[in-house]
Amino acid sequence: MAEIKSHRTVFERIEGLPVLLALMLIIGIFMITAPRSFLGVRVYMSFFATVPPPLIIGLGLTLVIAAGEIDLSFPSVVKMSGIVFAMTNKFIAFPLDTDADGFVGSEGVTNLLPWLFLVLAVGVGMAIGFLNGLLVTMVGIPSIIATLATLFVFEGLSIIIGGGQQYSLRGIDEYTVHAALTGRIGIVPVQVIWALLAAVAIWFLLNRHKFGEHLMFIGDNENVARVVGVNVKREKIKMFVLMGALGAVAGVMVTLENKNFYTTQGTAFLLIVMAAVFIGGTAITGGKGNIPGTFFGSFMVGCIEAGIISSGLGGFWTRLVVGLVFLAAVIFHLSIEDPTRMKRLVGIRPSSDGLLARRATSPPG
């Protein structure tokens, strides 16, 4: 028993650590199976472009499953927020920044206006935050159902407003904003560095701010909070809204990175930003959030999605694979949460006195 102990103290201590291990593991195997692409920079400079976006939304999914909710909406988030900042910026800061000859430039106020579209693109995500906030927490709609909803409208209002079409945003690459989000220091994207430092807050946030330490509680023992004090309906609908503004920023980085919007951007974040935050080590039933689990699960699934194309399977194998990863890291961190589980699994259990009693089909003594 001090075994289990010592084992599971090392892993809940090194937040991540497994995941982590995980991660580096699946990465040896893709360097043998797939060494023209993994042995060379190209792929991870790739990983660290395509990843962040989900990741970030991820981080937000964390704190809503730590409280014990669920928020499906994210991917409608994702092309709200892209189709606010493509719009406003084709139809009101290009024309404005146009010369004679057609070319959109970044001379004078005009550069500022990216910005300010990306806060009002970041301002509708915390809009429809806020509106998932209130129907979980005023109409009383279970927030799987409520996001869910929210999903549909907002995804079929962004098709509406954009007139189903795409749209490109060629010559935003002379604008401060998208250097700011999606350019490059060196050969390295820094999207990954706005990925780190959004990991970075919200661990601060989760782990050492009352707010944080308020949505674990609400998680894991929701009246309970409620009678210690803490106003679970607030804490709530600040958590849908911190996660609208992460989905916000995701979408305008994925249009950012583009150069266009697509009707279909944010549709494919659905399962891969769950699975990231369950591999992570977040806990299913609420009361515990894994940040730096969430951070690498999220490196794992784009990993996993690279490498099986790469090692010459077909693309259809990456959602089984996924999906095998993704069981596996759940039962695994349900036995480091219950080391017991393990043994109830082959028909082994604790006894009253403290020993172990086999199974039931044991005749009698």
Contents of the next structure:
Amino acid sequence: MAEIKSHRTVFERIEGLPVLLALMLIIGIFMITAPRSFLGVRVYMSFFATVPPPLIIGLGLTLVIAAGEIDLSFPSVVKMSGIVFAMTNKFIAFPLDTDADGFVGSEGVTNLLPWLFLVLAVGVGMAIGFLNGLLVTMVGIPSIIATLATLFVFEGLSIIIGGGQQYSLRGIDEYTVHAALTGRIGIVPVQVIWALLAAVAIWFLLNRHKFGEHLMFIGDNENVARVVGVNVKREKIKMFVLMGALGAVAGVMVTLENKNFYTTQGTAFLLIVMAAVFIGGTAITGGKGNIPGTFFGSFMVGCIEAGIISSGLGGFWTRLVVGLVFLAAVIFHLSIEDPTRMKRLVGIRPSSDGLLARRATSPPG
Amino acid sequence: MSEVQLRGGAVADRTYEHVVRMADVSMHYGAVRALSEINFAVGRNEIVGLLGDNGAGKSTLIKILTGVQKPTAGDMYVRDEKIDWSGYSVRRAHELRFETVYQESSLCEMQPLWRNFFVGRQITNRFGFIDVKKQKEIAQDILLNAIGFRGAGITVDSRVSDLSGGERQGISIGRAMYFDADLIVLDEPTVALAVKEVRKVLDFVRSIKESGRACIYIEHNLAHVYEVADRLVILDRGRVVAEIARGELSLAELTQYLIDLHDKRDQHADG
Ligand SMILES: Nc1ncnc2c1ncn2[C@@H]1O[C@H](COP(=O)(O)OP(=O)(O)OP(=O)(O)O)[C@@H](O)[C@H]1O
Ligand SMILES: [Mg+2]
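Starting from the form predicted alone, produce the coordinates for the form predicted together with the partner chain.
And the full complex, kicking off with our chain again.
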């Protein structure tokens, strides 16, 4: 068989490679500007603890954006799942286990209770996702509007449920659920392993499963997807439910890692998760999603936030730098997608000269 | 030259008179009456040419038939059995062995060809994971025999956006040929094709007839339809206004008939 020349570059063929290289570059820079933290191991262990929750949400958001939709409600899913998990444990599991010398979890039936509450919290996230899905597909509200509304509604509800208070879960580390989701293997936080497993699973879901293929076709052209037999509404609802589930898992992880439910948990995720997905190379236009890109993009955002501060620049610089990296990444991805567009951009001056020249020589009339 | 071939033969497990029959089907888009009380049937081994002006309702009729849209009123019978509209969908139409080449592109631009061939009915394992290797192999076969291809650098991994209009049409037709069906609906399949490729499409329609299947063929070029159709159904403003059996009119008479119809309509509109 004849070899067919491929126009696609190595950057395109190995998904996420440019983002990985950029991540390594950024780490390299911080090793110079902030050697005390970036040449040690601790800072990386701290990334492995804090990046996984927004990363796991980013994986879900990559699917949503591939399908041409958006979900803005995940910060409130993080709050709702957190408050449900925190209050159920605090008011049901802990009292059963309290004796004179504090908590004795890790034994018997009560050790299973936090697992049950984890399932409950994930169920709450899925219910919010289901509601988002219904609003988008059945009521016909554009997803950006529908999920903005549910972002408000469920942030409000989480405050009402929790009375606007934070809930300390001191003692939760006595239970297996803590060890399983946010424990340490040696010094390595286990949540990074969950994040890696989730990324692999969702890569297969998007690129090898018919559900993922349906999402890409929906994002590419919804009418065509319908005509070729994709049940567009059902697939979108499933997608929002999955997104809700991932948001809820992230929410429980945050609560477990902090051993505390803070009323603001997840608020900061809104911007960093979206930045990570777009830095990763998933385009807002839909039709495809870059899972490795989201994976490395999430670490990049986390890295920049920590690196700026360790370099002594002050916290207010983080936003600015993330924004600039974000812009640079999007322009880079565009140029890979459509090389001619970049040539046009770079060649603005000569081409306008050309236009003038053509005008000068073209016949009148 | 590769010849246009159909896989296998028609389902012969049960006898039926009409592969599909519509009874008093109406379709409104808001105030627009696209179809009014259509009665339309296709025999089990019949090639039906569907003719009519732009906006006559031809595409609407086949979209209802293939489960893309639900009509506002009326019934449909498939192999002489009544269809329950609530359970009817594109997927169901596929299961009933209907295959369609739509007038508008039914390919997704950013996706590779091998996905476009199988989306909606992927070859999967029990858990829904796609057998990529097998799909690509079959896609490669379809591509080799596809109408409108000269094998110029297009592979199963190419994106639809890299294809010419005729190549896209060739892909849609190739897909319809592969999923071996009892009723094949072609909605203006030749518009973007070169003369030689048009011949191949007509050969394909003939091969549908020879293998005992049925076809609905929509086409504005009268000579083409005339050549292959057993019967012509003429739609005008959402109504069936004539049915003409093969040999009833000459091509010239048919052309005159349609021109007259058009003129009458214009007079009607003016008056
Ligand atoms: N989705 C839609 N919404 C509103 N009106 C529609 C829609 N689809 C079709 N129509 C209207 O229905 C009528 C029939 O359209 P249809 O596409 O069936 O015509 P056609 O016979 O296929 O024409 P052509 O030969 O140009 O393809 C037209 O008046 C058209 O404007
Ligand atoms: Mg049409």
